[in-house]
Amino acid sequence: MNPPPQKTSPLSRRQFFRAGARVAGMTGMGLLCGILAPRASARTTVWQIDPAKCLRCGRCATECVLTQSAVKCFHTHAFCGYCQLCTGYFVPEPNGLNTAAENQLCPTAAIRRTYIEDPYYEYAIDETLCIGCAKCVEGCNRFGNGSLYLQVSQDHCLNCNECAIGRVCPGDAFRRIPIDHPYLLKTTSH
């Protein structure tokens, strides 16, 4: 013989909404964990350019998925000669050794030249203007001491699963490095 069915009281409106809120909250937490878990593990490395392998081909300026490339020129001041005639700043055979646009190698005027004392000048990169074209890097490496080089700015990079620039890089200079050391800074002059 089966026991008689127990009479359950209907849920109050407050109890119904509390139960619904708990279910919705738990579902939301599960979805959030499912979305963030793969991203957390993917963010242990970032894309970077090996300065020793970079061929200064100019593709960093045009192949990035961003409108303005995440690749920027970096400057190791310890290698810089602070030259009056900087081959990373001036076009070959400039009209004059001044900051006039026709004398500058950079198409966006991203390199600032500041007088220190005769015959020394300091050069600084304005990252907001730099497009990663590598013209200054080529000039500095060809005729100078290699103090200018390209790096992926981690403040701008989307850290794509497959880097669009790395896919077409002729020097195979793009590689994944640990996120806790996101830059491959030059330690010796080339």
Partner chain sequence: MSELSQPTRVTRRRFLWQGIAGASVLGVMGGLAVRAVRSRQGAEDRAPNPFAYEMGHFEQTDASLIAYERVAGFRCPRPDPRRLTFDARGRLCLAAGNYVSLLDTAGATLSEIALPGPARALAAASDGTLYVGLRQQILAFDAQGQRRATWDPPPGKPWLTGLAVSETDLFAADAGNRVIHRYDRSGKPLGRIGERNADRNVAGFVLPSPFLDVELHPDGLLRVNNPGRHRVEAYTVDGHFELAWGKATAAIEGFCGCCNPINLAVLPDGRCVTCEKGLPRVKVYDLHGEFESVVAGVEAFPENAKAGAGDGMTDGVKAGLDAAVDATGRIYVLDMVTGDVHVMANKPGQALAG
Second form
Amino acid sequence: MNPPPQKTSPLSRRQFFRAGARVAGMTGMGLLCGILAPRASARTTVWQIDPAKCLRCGRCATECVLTQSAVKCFHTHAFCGYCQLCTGYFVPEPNGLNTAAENQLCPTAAIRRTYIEDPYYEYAIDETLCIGCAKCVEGCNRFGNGSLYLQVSQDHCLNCNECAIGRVCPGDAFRRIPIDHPYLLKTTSH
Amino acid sequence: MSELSQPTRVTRRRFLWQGIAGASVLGVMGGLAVRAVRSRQGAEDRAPNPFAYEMGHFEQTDASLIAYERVAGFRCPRPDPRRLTFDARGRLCLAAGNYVSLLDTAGATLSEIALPGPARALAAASDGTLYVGLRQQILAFDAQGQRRATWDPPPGKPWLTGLAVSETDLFAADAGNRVIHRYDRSGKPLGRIGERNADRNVAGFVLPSPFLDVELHPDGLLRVNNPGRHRVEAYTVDGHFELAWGKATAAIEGFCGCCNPINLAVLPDGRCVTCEKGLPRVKVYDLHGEFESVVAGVEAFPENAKAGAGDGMTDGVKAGLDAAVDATGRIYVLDMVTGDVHVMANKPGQALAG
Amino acid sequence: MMNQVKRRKELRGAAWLWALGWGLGRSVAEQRFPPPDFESGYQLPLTQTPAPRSLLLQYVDVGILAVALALACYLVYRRRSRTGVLALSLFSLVYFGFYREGCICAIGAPQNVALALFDSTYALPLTAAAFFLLPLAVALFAGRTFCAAVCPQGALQDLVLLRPVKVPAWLEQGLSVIPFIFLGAGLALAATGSAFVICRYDPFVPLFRLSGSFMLLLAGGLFLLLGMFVGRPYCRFLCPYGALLRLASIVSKWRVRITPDYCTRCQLCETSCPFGAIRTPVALPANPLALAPERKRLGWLVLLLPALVAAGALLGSRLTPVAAKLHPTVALAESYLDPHRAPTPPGVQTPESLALGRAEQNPTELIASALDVRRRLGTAMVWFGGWVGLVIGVKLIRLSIRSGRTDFEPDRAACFACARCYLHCPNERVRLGLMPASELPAIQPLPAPTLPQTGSHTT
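What's the form predicted together with the partner chain like, now that we've got the form predicted on its own?
Then the entire complex follows, led off by the chain already shown.
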């Protein structure tokens, strides 16, 4: 049996340097912690669209890292016109004011149209179908009250460090807002 | 054992040369990749929006239908203009922000009236009284610009958007209550016009947005726009529904979008001038309500067309047009987005029927 | 009537909520036109606002990270169990990878820290800080156990490793500077608030999410394909956080020791490492004078280092305008100022023309912020250029230092602590009772040092 070779210790100097470097490393990280502590926060921020800046360019549908964008159309009913001829629901020259597919503006038929009373109709967004393309938002803003608008749906958003849509947003409409109030809803007063 | 005799060390020389070679290859590849990515980005930027809301040919006006040309124009002296009308002395009254400016026909300010809030409606009586509609109140000013009366707000949820005045009566279009109030000249309520009433065959005003205008027609009837129904209606001063005309289409002969026309003006001979939003355009309809000609098409208001009606940061009504007619039949068109007033006159040699 | 009053009250409450959501800085002045009064008693629905992921779950993530790190150290150093490490890495792949969809991850965390250091308005998420600091602190003591069993990106590559081939040493050494350069670029761009390139070009996160741009999914697939033959290609040749862990584990207190007892130099372990991290024993020359030319060269290299740094910094500052163009604000400002810019066509607007429209509305603000970005990037590019020079210089110096060793042992920096090599050591097999001690191979002699070839010095 071979005896294990005796370990000479030419490395003692290296070990000393290592220990020193380690201490320096820990000190550095401690310092970093000290600097970062006041800036770190459990109240993180989330991405959101400022509806006042949104230009309805269509990129929310195409640029999100998710296959079906986390951006959805939101609807503030409190200033919706409940129009019979909703320009967010119907194509510009519809054949008739009915729910036939060829009359619908939405590429995924994500808007539900419900009769309330003459001549008013309610429009509601089906989030599972909405792809955030803003076609209806443009229609509603163009002619109507702008009660349809885009928001980042926070249960879908992955909260990427750098929002892939925000990077290419022509309106510079994406910004981080506190997680406590994660929406920038359009309101009845402003 | 060959591994042992050739330890996994790299000579510096080999590292240098191969490193330089490798780095240059990587650099060239990286450069190409960056260029590829950038050119792709550029292409994406220039690519049209696959989900664009396209109005197509409706954004262009057939030139042969345009019977008016711009003969003059000026900028509003104050920001946030909303309405304009002519008073009995031929001065242009322009409501902008918390002021009514009285201008001469070239746009020079003659005098100004300060208001407690933004004016949304104007009407000038033949005796020189100027009635100004704020959101909830009607104010009366004499010819010198002194406030003579402040009327009580109408009951309900008033949102005044239009005024018309005759020798004896004042008609106030109230979009909030979806009604035209009839007052005598002292402010005493006389009646309500246009309220939904199946017995009187009145369908009621459908107003998704605060645009309800009322004008007095030479035939003695009121002309009121009903934007949600895409038509102009005529009522007697007693509230009898007489007639309606207009149809919903983005084509030039109809009223586009969800809710148009938004504002009205009446030419001296009784033909009606209509203003639309969304596809901003001003048109003339004959005495029978048939489309006659275009005063100014979408091309004339590029900024307005871009802005959209729902964008307005005031209350959703900044993106529109208003029109007033002077005694000679010239049409003054106000673009609320840019704050420009365009003076439109008949093209020479263009004989108009009616 | 009661019904109406109630509804109006509800509406007012809702309006307050909306006003809160809308944020500060907007005066509540003018009201929007309300919908009609419905005669059928219809109630206005409230806008649905789905809540984001609960804050509490953040702490769960950090807790799982800490436990996983501790468990990894235990499995690598105490249990010396490859099976345990594999099992833990599978868990990490499922939890941090497919469940948390690769986000939060330590690889991108240095960017958050850099941004927090330079932008006082940025609220650094606690998870990002923890994911940056914890694995690094562990690496200072126990090497890259994070890479071994906690990082989902590493676990994924480890799993697909099918038939490892040895990467030539020159290529390995050459490519190993890339993570440091990538780290520098990522930190520089993040600190200036320009971009998060490390996140943007992570090839595996789209695979975890099963969605992403086609190019990135393709890159992820190619990396996995490459990873079947080259052990952990991303970890070794790209991962910027790996670069930090390398530095930390160079000075780590504990390290992976292949043999539990003594090294027979049987060389069995070296072939077991798919990452080329095991260094062969080599003796230092008995006569130090034989190394005199190498020492002289080392001296020159040390002198060259500041020159390289300076050259890099100069190059960096020269490249600032090019780099700044990658920033959307600068790109927009430049295309706005471009005298040959085509006028915006009427009709349907492209995103580009929409952006230019925005530029036209407030050009001074845009140009000012573009100049500000360029100024900040200019500083960052000088640092980045200097950093690249430093990395190359230090690499050259490292290659000129020879160190002797008597045992087969893993390179401190390169070892992922994956625990593969343990079972290949005859002494370990003896320890585990898998092999009788009598079958241990004899100790091989220490190979002689390779001396510099004097013939190649002429150039």
